[in-house]
Every structure is written in structure tokens, then in C-alpha cells.
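Here you get one chain, nothing else, as C-alpha cells; it is the form predicted alone.
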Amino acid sequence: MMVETQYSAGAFIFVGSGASRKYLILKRKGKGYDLPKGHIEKGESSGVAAIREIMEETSLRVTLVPYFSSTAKYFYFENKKRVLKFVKYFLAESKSAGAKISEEHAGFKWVSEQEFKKLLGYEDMLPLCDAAFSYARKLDEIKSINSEYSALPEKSQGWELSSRFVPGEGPLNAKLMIIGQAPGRVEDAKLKPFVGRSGKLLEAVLRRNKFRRDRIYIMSAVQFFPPENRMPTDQEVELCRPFLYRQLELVDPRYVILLGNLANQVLLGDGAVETNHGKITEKGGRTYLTTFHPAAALRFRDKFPIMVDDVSKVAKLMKASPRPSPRQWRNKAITHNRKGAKK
């Protein structure tokens, strides 16, 4: 039997936060419920297609949550033809619950996580639901951490660092985290980590090892710019340490790359990067690698190939023993036919 392959995009749409967060589920004409989704048109990216489908089916204007997506895979029959369907799902936030459903659906509900999974009905969708719901809860937690962290300048006497907080950046479920020393002047201005000259060099190291920056959570041990780019004091490090640990626990990476003496000292208790670079350390269920800070490689160019070689050790470990994600094992499991699927 000939099999046609189709590609669609959709989203888990939520409104509110915390215990009051609700998710939109659409009532199909006939039986069952589903998420907003539809075909990806020629020339569209999956994100653009998801936003367009959401507008057409619900009239909601949404914002896609950065870094989260997962893909479902299943078979269904259409006009006696077997179709292999790939659907890329995003997580999307709506500021309004006033949906206006298109004619292809019979109604909608805003429901809790548990009711959503119960109504959806597709058993193969449950891991995907759990991944999306878990990520949404992580959004609440990172917002809380960043709010408390950014208030340190107002609450700490004799504060000498910049008052501008530079948040971490990347997926909240990343397998790899990179931790540097502190933001530089460019990072302080743009409020983004590693976007100056050191950031460009770091990206070059990552590219050499076939890492994508948008799949890594990147932050600093101290997330405020020190005047004149000086080393943060012990007192400043201690003020910031609890927030570093909270982010580490929230993202829960399997692998952590430590850039420079300060990050190595804070996480592993040893700041001697010159002698410890390239060292792999297992601690608390995570694998740590120590290497030079990119700023050092900007001053001494012979350290760049050393950094590339150091980071390659993590790349090899991740390739040899990848941690299965809900998406990976889910796609292996979905080989059955799904009844009632249309788009």
C-alpha cells in the first residue's frame, strides 16, 4: 500500500499561570477532542504555520514559548489512502480566553492538565502532554527565580555590581548547560549572556563540535556585570550562589560545561582551570567538564584549539549515551493507526 507523508503544526495553548493555568482543547464535529493544528503550507516554517492555524481555528493571538517543541508521528487513513503524519507541536500563551471557533469544530473548553489528557483520548499523546505541561510549570519557576534574583541590588547593602540583571538563556529542559563567570559590558547592555566577543568565540567552539546554541542553556555564575570587568568578590558570589543552584536544578542538565576559574570554583570547589581543563567530573548525577573562559582564548589564541578539544569530550559522551527524550521514545512507540485523525 502506498503511504503519503504529511506535515502539520499545532500548539498547546494556555492562558494564566500556576494553579490557575488552563489549556484550550477543541471539540471535533462528531466525537472526540483535539489540539489546534493544520497543514504546513509551502514556504511556511512550522512556527508560522502553527500561529496561522491557531488564528484560523480559534481567532486567538498567541505567543509561542521559545525553545519548546515536540513532534508526534502516527498513521491514519484518508480516502482509503494510508497517511503518515508528522505534527510539530509548540507551546503557546494567549492573553485572552475569548476563543471564536471555526466551523470545522463544534466547540472548545479551557481545562486543567488532567482534564485535558482525559478529554484528548489519544494514549500516544500523553507523553507529549506531560512534556508540554512540565515545561509550562518550569516557565513559572524561572520567572520566580529571575524576579528574586534581579531584586538583589535593592536588597543588598553596598552593592557594587551593575543593577541590570542578565538572565540565563536557552531551553529549560536542555541536556547541556554552559556556565561562565559574569556578564561583560555588551551583555549588560543587551541583557543577554555571551553576546559580545567572548560569546562569538564560544559559538565558534560550539560549531566546531556540532553543537547548536539554541539547544543549550547558557548563564553565568554571577549574573550582574562587575565594574571594569573585575572578578566578582567572594561576598558577591555567595549572594548569587543560591540562584545558580536553583537554575541548575530547574533545567536539570545531564552535562555542564564550566568556563573559567570562577565557575569551576563555585560548582566543583577547584578554580585551577590551567591544570584542570579537559577534566571530566561526575557529581550529583551530572557530568561536568572544565575548560577555559572564552575571554582567555581572546587574549591567548593558543587556548582556542584547547577549548575545542576540551568541549569535544562532552560531544563524544553525549553522542555515545544520549538521554532519551519524550519525543524520541514517543516516536518509536507510535506505529499504530489513529482513528478519527484528520489533520
Second form
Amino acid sequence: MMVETQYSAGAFIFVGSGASRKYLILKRKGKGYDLPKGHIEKGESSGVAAIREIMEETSLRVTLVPYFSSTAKYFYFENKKRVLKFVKYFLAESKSAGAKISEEHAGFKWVSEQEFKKLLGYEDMLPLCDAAFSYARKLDEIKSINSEYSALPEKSQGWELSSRFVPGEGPLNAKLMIIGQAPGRVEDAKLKPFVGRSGKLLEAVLRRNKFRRDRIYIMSAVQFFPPENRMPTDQEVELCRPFLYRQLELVDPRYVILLGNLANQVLLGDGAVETNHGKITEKGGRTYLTTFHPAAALRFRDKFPIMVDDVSKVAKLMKASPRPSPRQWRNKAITHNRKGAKK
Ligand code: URA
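What about the form predicted in complex with uracil (URA), after the form predicted alone?
Once more the chain from above appears, this time first in line as the rest of the complex follows.
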């Protein structure tokens, strides 16, 4: 039988945070409950399609949570044709609970995580629900860690680092984390890690190993710019250390790349990158790779190919557990028998 493939986008929409966070679920006319979703139009990105569908189906103006998406794959029948459907779900925040639903819906509810899973009824959607709900809880936690961390300058006597906090950046469920030393002047101005010359060099190392920056959580061991780009003092490192550990535990990456002596010292108690670079260390259920800081490779260009080679070790380990290909999904996808699988 011919199988047609279709692509849709939708979202887990929430209001509020913490214990009072609620998710929107729609009741389709004559059918079951579902998330807002619909076809991706020609030339449209999945994110734009999700926002458009949300607007059309609920009138809500939402903000997509950066970095999160999870894709459902299933079969359904449409005019006696078997359709393989891919639906990319985002996580979207709404400031208002006042949804105005479209014609095709009979009602809507803002519900808790548990109720959402009960109402939705598609077995294969449960892991996606869990992924979205857990990501939203991680958002709360990172906000709380970072708000405490960013208050260090006003709480610490004799603070000499910049008072501008440069938090980590990337998916809160990243499989790979990269930890540098401390933000530079450009990072201090833009409040983002690795966006200056070191960042460009790091991106080149990542590209050579076919890594995408937006799939990696990137941060510095000390998240405030040290004046004159000096090495943070032991006391400054100690003040920042508990926050670094909390961030690491929250993201919980399987692999960590340590850039330079300071990150290597703080995470592994191991200093000399000059001799340790390329070393793989298993610790606490994670695999660490030690390599040079990009600033070193900016100064000594022969370190660039060495960094590329060091990082390739992690790339090889990660490729040993690849994501399933679309062909594998085709064999694994289940058929949605419920009438609700309309789009
Ligand atoms: N070096 C770091 O360690 N972190 C940055 O954000 C930039 C340069």
C-alpha cells in the first residue's frame, strides 16, 4: 500500500509556573481531546506553523520555549490512504488563559500534568507529555538557580568580577555540555556565553565534528567577566562552584567537554590540559573530555587541529548511540485508531 508522509506542528501550551502551571487541552467536536496542531504549509518553518495554528485554533499569543521540541510519529488512514504522520510539538508559554477556540472545537480546559495525560488518551503521546512537562519544570529550576547566582555580586563582600551575569545557554535536556572558563568582554556586553572570538573558534571546532551548537548546553565555570580577562581567583571559583554543580545536575548531560585548565580543575580536580588534553574520564555517570580552551588555540594556531581531534572522540562516542532514522521510525510507528487523529 502507498504511504503518504505528512508533517504537522503543534504545542504543549502552558500558563503559570511551578505547582500552579496548567496546560491547555482542546476538545474536538465529536472526537476526543487533543493538542493544538496542524499542517506545516509550504515554505513555513515548524515553529512558525505551530504559532499560526495556535493563533487560529485558540487565539492565544504564545512564546515558544527555546530549544524544546519533541516529534510524534504515527500512522492513520485518510480516504483509504495510509498516512505516516510526523508532528513536531513545541512548548509554548501563554500569559493569558483566555482562549477563544475555533469552530472545529467543542471546548477547552487548562489542566494539571496528570489530568492532561488522562484526557489525551493516546498511549504513544505519553513519553512526549513527560518530556514537555519535565522540560517546563527544568525551566523553573534554572530560573531559580540563575536568579540566586546572579545575585552573588550584591551579596558578596569585596566582589571584583563584573556584576553582569552571563548564564549558560542551550537545551536544558542536552546530551552534551561544554564548560569554559569565564565570560570575556564581548560575552559581558551581550550576556551570552562564547559569542566573541573564542566562541567563533569553538563553533569551528564543533562544525568540523558535525556538532550543532544549538543542541549543546554551553556555559562557563565562572559566569561573571573577570576584569582584564584575568584568571578567576580560588575564592571566586569557590563562590561559583555550587551553582555550576547545580546547573550541571539540572541539565544532566551524558557527555561533558571541559575547555582549559580551570574547567578541568573544577570538575575533575585535574589541572594540566597541556598534558591531559584528549583524555576521557568517566565520573558520576558522565563521560568527560578534556581539551584546550579556544583562547589558547587563538594564540597558538597548532592547537586548533588538536582541539578538533580531541572533540572527535566525543563525537565518535555519541555516534555509537545514534537517533533512529526515519526508516526505522516507519517500522516502529503505531497506528492511531482513535478518531481524534485528524490532522
Ligand atoms: N571563554 C569562556 O570560558 N567563556 C565564554 O563565555 C567566553 C570565553
